[in-house]
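As structure tokens, one chain now follows by itself in the form predicted on its own.
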Amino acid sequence: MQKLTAVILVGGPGTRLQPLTDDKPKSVLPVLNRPFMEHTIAYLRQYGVEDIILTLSYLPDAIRGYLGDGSRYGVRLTYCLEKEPLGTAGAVKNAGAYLDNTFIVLNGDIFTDMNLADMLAFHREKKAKATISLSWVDNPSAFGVVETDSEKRVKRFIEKPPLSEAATNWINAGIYILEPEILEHIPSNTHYMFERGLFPRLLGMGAPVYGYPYRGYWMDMGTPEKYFSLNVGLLLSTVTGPLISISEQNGIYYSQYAVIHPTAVIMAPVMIDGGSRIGQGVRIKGPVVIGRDCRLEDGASIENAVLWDNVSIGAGARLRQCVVSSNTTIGGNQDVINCVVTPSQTVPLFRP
């Protein structure tokens, strides 16, 4: 595969995350006690790609501070700094010095495990300005549709239709390979969208636009409820990533300085992380993911949740189906079903 530059979209504040990204970027959540931000480069670099630039408008300095100039993971980082937000478009258009070449863009909340060497193969089949990753849902009507002809050619764009209107199943997925020609149809220093801008522009003046249809694991991690299902998923091996080793899917895997009671009962699939203690009779039936420093005391009982770092789970507590931030503490003999439980506050996880 040719050596691409990529541009991840890091993005705002993630509203529809909350209250989990009220101190933090989504991009920095925890996804198998790894930031999520290391699993997409980690995707990234199994296609040999190597320079990556990250658009950054919201808590900037929590993602540069962690991730650094990205010789830690094999690549190197280059952060575009956002003073107002600019839109997927207007960002790339704002890292435009660094792309002279054919470049990849992620929106930042995407999982998957698509081919890359594949789609561009596709794009150079094609001898396209623009590939769009497509992917198939049930229900495209929260999406952006995307309606193609027999050769995967793209017609035209329906934001979000009714059921009974979409045209087609297949929706924008977020991944695009882009010739760098395409910049200088994106407006500077302005707000600007792929979706509702570039994309209609392109089409509108005839260049050639592709749809790539892919069938395999997409998720946009852009609720709670999709990040708890996400963490499940590599637990489960439902799906895969670079970052999981096998140890990791088919069992229990815990850090040599994890503290865990011989009376513990523990049901893979589990992660424990460094630093946990695991009290006398605690039960945990996975998918479990518990952070570092957490501490779970006697006979505490979790089922199917995800702890993050420096948990206090109190004696005899009862927690299931739950995601749990940093720094929360959780009383003892409580029963905790179905929420999301922030420090501040409690919030239902899957809502009806």
Ligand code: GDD
Second form
Amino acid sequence: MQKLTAVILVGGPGTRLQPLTDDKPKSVLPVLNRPFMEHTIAYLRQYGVEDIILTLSYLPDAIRGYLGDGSRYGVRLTYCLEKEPLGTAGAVKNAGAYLDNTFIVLNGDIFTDMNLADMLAFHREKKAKATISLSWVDNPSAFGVVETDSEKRVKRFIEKPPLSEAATNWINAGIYILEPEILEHIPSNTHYMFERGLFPRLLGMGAPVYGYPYRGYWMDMGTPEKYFSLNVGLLLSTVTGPLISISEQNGIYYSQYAVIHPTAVIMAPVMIDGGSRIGQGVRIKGPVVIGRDCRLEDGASIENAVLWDNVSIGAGARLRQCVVSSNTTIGGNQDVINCVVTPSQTVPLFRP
Ligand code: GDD
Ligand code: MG
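Having seen the form predicted on its own, could you give me the form predicted together with this ligand?
All chains and molecules follow, beginning with the one already shown.
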């Protein structure tokens, strides 16, 4: 694939992911024990994308601290900071100095195995100014709804309409291929969105905007439930990503630096990171992800859970369907079911 520059939108606070995002932007939440952004970078790298711009407005140091200059991942990372959030399109305008050829934009909270090279070929074939990737979802009202004609040309873009007004289940999947001319239609230093601003504007001008439909795996991890579903879904499914190996998907994968008592019972799919200690008689029933330096004391039992780093589960405690954030301690013999647990609070994970 021709070498394109990609812009990743990682700026929003991700308020709907609280309390998981109290001290971290959602783009670095661990997914299968790797910061989410590492998966996105590796995904782009697969298609030969080496120049990546991260647009940031919320906790920028947390992201720069993790990712650095990108050399570890074989890419060059450039950071474009916004003093105040500029919106999705405003953030890209702010990075305009780096964008003089066809470029890619990605929402920073989506996971997909969509074929980017194929999308680029489609964009070229259609001679589009903007191509929007589309995903089919059951409930489109939480997304941007995109109506296309038989040639896949976009007729209408409506951001988050009430369900009764959504004319199709095809929604904006948050990956765009854009021509640099579109930057002329984004105001500078102003809060401006692709979804409510630029796309409707381009359609109004009659510009060639196309939708590229994809029916494979796609997930926006923008709520705790979806974040949980992404982690367990990746362990259970056949979705591939450059950072997901077969052993991680089909079996029990644990770091050589994890210490597992011989009487522990572990049922796949389970991932256990280095420095974690699994005590006597512990029962782990996948899908379960356990981060670094966790302690599962004797007789603890966990099922369907995501534990970040340095989590302690007391002896005899039982966890089901939980996300437990870093540095959290759960006392012995407690039952914790359907919860997001952080050091300071416990809230329901799936709400009725
Ligand atoms: N730099 C920057 N500045 N990034 C931003 C800003 C900003 O002001 N506002 C939002 N973002 C980033 C978010 O961090 C996220 O990665 C991405 O833009 C999309 O924002 P979300 O807050 O996650 O939006 P959404 O999920 O409700 O809706 C968007 O994504 C859907 C697909 O997942 C829209 O693009 C919908 O049309 C789309 O269907
Ligand atoms: Mg989102």
